[in-house]
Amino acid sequence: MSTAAPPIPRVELAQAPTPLVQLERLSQELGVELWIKRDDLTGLLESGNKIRKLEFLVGEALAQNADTLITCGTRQSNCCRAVAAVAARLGLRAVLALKGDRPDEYDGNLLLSRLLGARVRYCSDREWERVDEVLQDLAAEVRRAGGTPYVIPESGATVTGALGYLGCGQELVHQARHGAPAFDTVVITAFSGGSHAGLLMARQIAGLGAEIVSVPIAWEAKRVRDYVTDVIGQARGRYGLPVTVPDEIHLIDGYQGTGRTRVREEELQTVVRLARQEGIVLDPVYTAKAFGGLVETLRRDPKALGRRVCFVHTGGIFSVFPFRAELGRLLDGEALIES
């Protein structure tokens, strides 16, 4: 990190640097050099962008002598699964507060979270409305049992978590210095916007030259921009990082679809098309929405984001499996127009 900042606790978990891969057939089709940074390959069960955030979140937890990680999310939360995997790897306990009732059978990320030993508290809709209180109740239970909890908000959405994508931006700069392409634009999926904030900080601290653009898949654009602004301000105040909020925070808006956990056929079509065209699997909930927005933007104007564009694949492959029925109907019906 910056030499001006005090040491920031970190535990190395990601298998990095993650590869940069050109999408050759799609690049030719779109008339732009399109690449993917394979941040879905940051590890095995900890795969995806969450592990970069958890390097700093868990680093802080260990610095506080925590022995139990507590977080929340949907039943198919990538972050919850990653927390469970990291806890198992490091010999910690994991407690998850998940929205919804206990399902009749485990699947996808939930199956993996339980397999990894996480304890689950299922939350009704009413409980989910006060999930922060639920997390604090779970932390109190851990303390009463003699443990030391560390609470991670949903998706690791804190300034500490955002440092993971400051690190990713530094990694892109390092890769460019060693022969990888320098990109005009780096595009990333946005839930809250923390990863976007991290990459923007890398522009100032590490000299990352690319414009940073995110595609919101749940929150409205203003809320994402406000969050990015807040995180950068917190990074300056809490960690002493020499960063300021840029004049513009660039988004590709309008691809939130029907909400974070609901998926339309067009997002499933994006998953299938990229799998068949380039051999890379997106997840329907997050990356397929964002990648679809990017491709649609480039179809309208191949020059919109510069000559060379990189999409950061933030992972989530295990989220494919709960959509097996929908994908099966789509594939069996051959509803896709082959390109």
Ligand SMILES: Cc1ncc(COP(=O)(O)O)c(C=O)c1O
Given for the second form:
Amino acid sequence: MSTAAPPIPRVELAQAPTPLVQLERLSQELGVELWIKRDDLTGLLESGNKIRKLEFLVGEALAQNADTLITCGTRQSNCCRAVAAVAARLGLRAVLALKGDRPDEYDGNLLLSRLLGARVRYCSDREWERVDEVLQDLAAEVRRAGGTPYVIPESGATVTGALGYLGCGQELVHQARHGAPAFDTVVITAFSGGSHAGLLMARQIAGLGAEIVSVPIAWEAKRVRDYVTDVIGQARGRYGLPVTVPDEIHLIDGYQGTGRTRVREEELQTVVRLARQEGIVLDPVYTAKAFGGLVETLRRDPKALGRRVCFVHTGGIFSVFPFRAELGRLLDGEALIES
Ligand SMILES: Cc1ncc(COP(=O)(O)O)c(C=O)c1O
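Structure of the form predicted together with the ligand (previous: the form predicted alone):
Let us now look at the entire complex, which starts with that chain.
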């Protein structure tokens, strides 16, 4: 009798490997080799890091014969839009519980989610406080209607989702074997820290040599560290992966800003600067905070993260549009022709 663990269900969704691009001008300015892994280009409507997570989450959903994906987030949630896109692609239904009222006009990710056919349940602040129950209520409604639901927590934050970033780490190792740099440090945005946990697992399982650092953009540092610790423990318990929690979980802390629905000028400036310097667009509430934190760290000490640093661009471009007014004001302040 074989004792091999059964394969982990997975559905191929991502356009991978995603490109690695050196940021030439910024590298020169900062005095390091700074690269970017274009995980914003994983496909299915530029769904960024979420597609890697959804490969495993939806793999599990299909293994359970689910026909309806249920998840939650802010009105501009990238994850909700990615779930809507995957559901449409695979002929499933998507139901989203979103924080806040229905806006007067659809925009950005919410517009796309609706366009892709997702049904939306808007949640008041009080409902949002017990959103896990709202998700279970929605699942019960789907069951009553004869469907089979699969619930995905906010940001795909489960151990199953984190396996997607174990895959990303494996991909970095493969790319290094085929001519890409072996990075000293890989830096990634953290909401829950699930992507960070996946990359840490790749250090132990796939031989990824880089130090992994994440930049929390909403939760306080301790909560991210606790979540990363928890996910690695679960990966061992649930999937039998030979992983342990490292002694230190490295973060660049202090860039949480004002949450995920408002933005500060410094974050918009980061979006504008990278767009103009390298032709790459970040999003204002996730990746711009993380990239801003990385650049500030390197400006203070170009050697802080080693000689070769890679930033993983986790996507989010559609949330640029709801900030059109703030961005417009910033961009209108400049001369037509610079001398
Ligand atoms: C663009 C973007 N980057 C990063 C993240 C954070 O991912 P994680 O929850 O794995 O830390 C998210 C999701 O919340 C996101 O939408």
